[in-house]
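Only one chain is included here, represented as structure tokens and corresponding to the form predicted alone.
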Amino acid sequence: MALRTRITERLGIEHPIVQGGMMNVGYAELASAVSNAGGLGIITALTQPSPQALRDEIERTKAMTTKPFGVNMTIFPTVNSPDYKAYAQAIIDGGITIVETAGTQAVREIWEMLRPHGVTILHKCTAVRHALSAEKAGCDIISIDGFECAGHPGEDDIPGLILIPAAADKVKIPMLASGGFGDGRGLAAALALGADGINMGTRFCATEEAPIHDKVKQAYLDNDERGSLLIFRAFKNTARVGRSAVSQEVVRRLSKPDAVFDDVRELVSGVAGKELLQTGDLSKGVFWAGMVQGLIHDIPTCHELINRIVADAESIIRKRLYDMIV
């Protein structure tokens, strides 16, 4: 059996579950596992050290999968900017005809570089109303992003159970729920708040799949729903990261009233959090990790999660929610 919803369809998919794109995460490995596993998997543009390395890792996906896969272009304010342009040419020479965006408006210029090449878009929101200004402005599928989420959760503290449905009033296109998903209870929940499918990211890191050391997986596994801390909250640019020593120690040091980013620079750059992943040494710096820890309790292949995920949720709406009509 299997879940038929506007997601699938859009994108060519069997199951309504996509791999959202993360920073040294995305790679070939993970991406392909997702889409041989029938949900979508993607693979992340700017993890790649230049344009022609992402048209490689695009190939080198290809040679691994023959099911649909996508590319996130991820677009955010930093003192030496890549250039998002090559990028998004290479996505083009790539054929890649799905593509994950998140950040600025600036996004938007690479929105009209792609569409000319028949590339569906779709786009990450943490508001209705950036929703609402991403459909007007032409995107193709909303993945609307709640509090729960890791990365980057916007301003406005929403938790998916308010910001779901109040996304699926107003939005008409079809939608994604991001933000605390990892099994089946959570994807039947996402249909019947108004989603068309999920967006998982942490729960997609503790696979056997995913290009990280084993002990960070293992730290998914001890972690529970309370295993995440929020930072950079004072900058306006909060982020979601697992509790650690070192993500303590940035709480710690930016609790102070004149507290500035170069207080956590080392602790947080991206060369540190790329080494704690590679090496499993946590003192390294932080990591990306939602509240959906708490949901977390083995590492399987992609494969068996997709499987376990549907199979859970077609058990709940067919069985346990129809049973309680009377």
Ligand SMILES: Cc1cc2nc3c(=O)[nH]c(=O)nc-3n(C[C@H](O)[C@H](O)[C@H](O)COP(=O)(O)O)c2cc1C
Contents of the next structure:
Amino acid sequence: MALRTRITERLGIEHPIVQGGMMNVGYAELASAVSNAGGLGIITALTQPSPQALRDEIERTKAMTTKPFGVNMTIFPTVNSPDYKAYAQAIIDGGITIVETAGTQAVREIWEMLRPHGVTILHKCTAVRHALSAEKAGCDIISIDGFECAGHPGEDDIPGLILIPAAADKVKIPMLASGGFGDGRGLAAALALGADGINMGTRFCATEEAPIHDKVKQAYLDNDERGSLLIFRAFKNTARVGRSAVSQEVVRRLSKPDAVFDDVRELVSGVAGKELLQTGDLSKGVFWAGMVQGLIHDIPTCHELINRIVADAESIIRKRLYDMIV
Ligand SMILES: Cc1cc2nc3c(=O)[nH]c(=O)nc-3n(C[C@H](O)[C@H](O)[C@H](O)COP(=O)(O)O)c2cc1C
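Output block for the form predicted in complex with the ligand, input the form predicted alone:
Zooming out: every chain and molecule, the one shown earlier first.
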């Protein structure tokens, strides 16, 4: 048995489950494991230090799976912007046919580069109005990220229970529900709310194949649904990270009325975050994590996780919900 949706059809995958782009986690090991399990694995372009390194990572992923996989390209305003177009060229040269984008409107220049090469554009956004604008601008699939999500939930604070059906009412192209998904109940609910599949980040970090330290995986298990914090609210660049002594210190420092980014720079740097993921030393920095931590209780393989999610969703739809109808 399988669940067939517009997402499985459009992406040529077995199950309607996508692994979202994840900085310093989305390497070939994880992406290929998700794709081999019938979902869509995604490697993260900017995790690679150069466009050439991305070319190599694409080849490494191809050697590990014959199934479809994608590349994430996230564009946020930074002090030293990478050469996004050179990364996009590496994606084209690598023959990639699915790209997940996220971030500012600048991603649209990247779409213009990718589209003539037949690339399917999956765009992640956090508001219905942004989804409609991306649809109008020609993207192929929307991934709508609710307030629960790890990473950047936007500034509207609308949870998935409202955001997903509100988007489904208006968006015509296939849509993934993202933020807060981790089990079969979530998949069944997302489909009921009008999505065509789910996108997961945090849940895939707690799998055997996720290339991060066991102590970080344990932190995802130890944290419950209250185990994330919002930082950078005052800068209108809200980010959801795992609750830890460091993230609590970031919140404390930024709660002062005259706080500036420099007050926390060393605590939140990308270099520190990467070191944390590799060493498992949670005192090094902050780590991205969503509210779904409250639903994570084990560290399965991606194959076990995806099969379990799909089997549970099927049984909820076929049995639990069906049996309620009298
Ligand atoms: C460790 C980690 C790193 C992430 N890095 C990125 C990133 O570089 N670009 C991006 O668009 N989203 C990033 N995300 C967000 C995910 O792609 C996804 O949208 C989000 O995790 C969904 O919410 P969930 O964690 O509740 O499943 C990251 C998430 C995690 C957990």
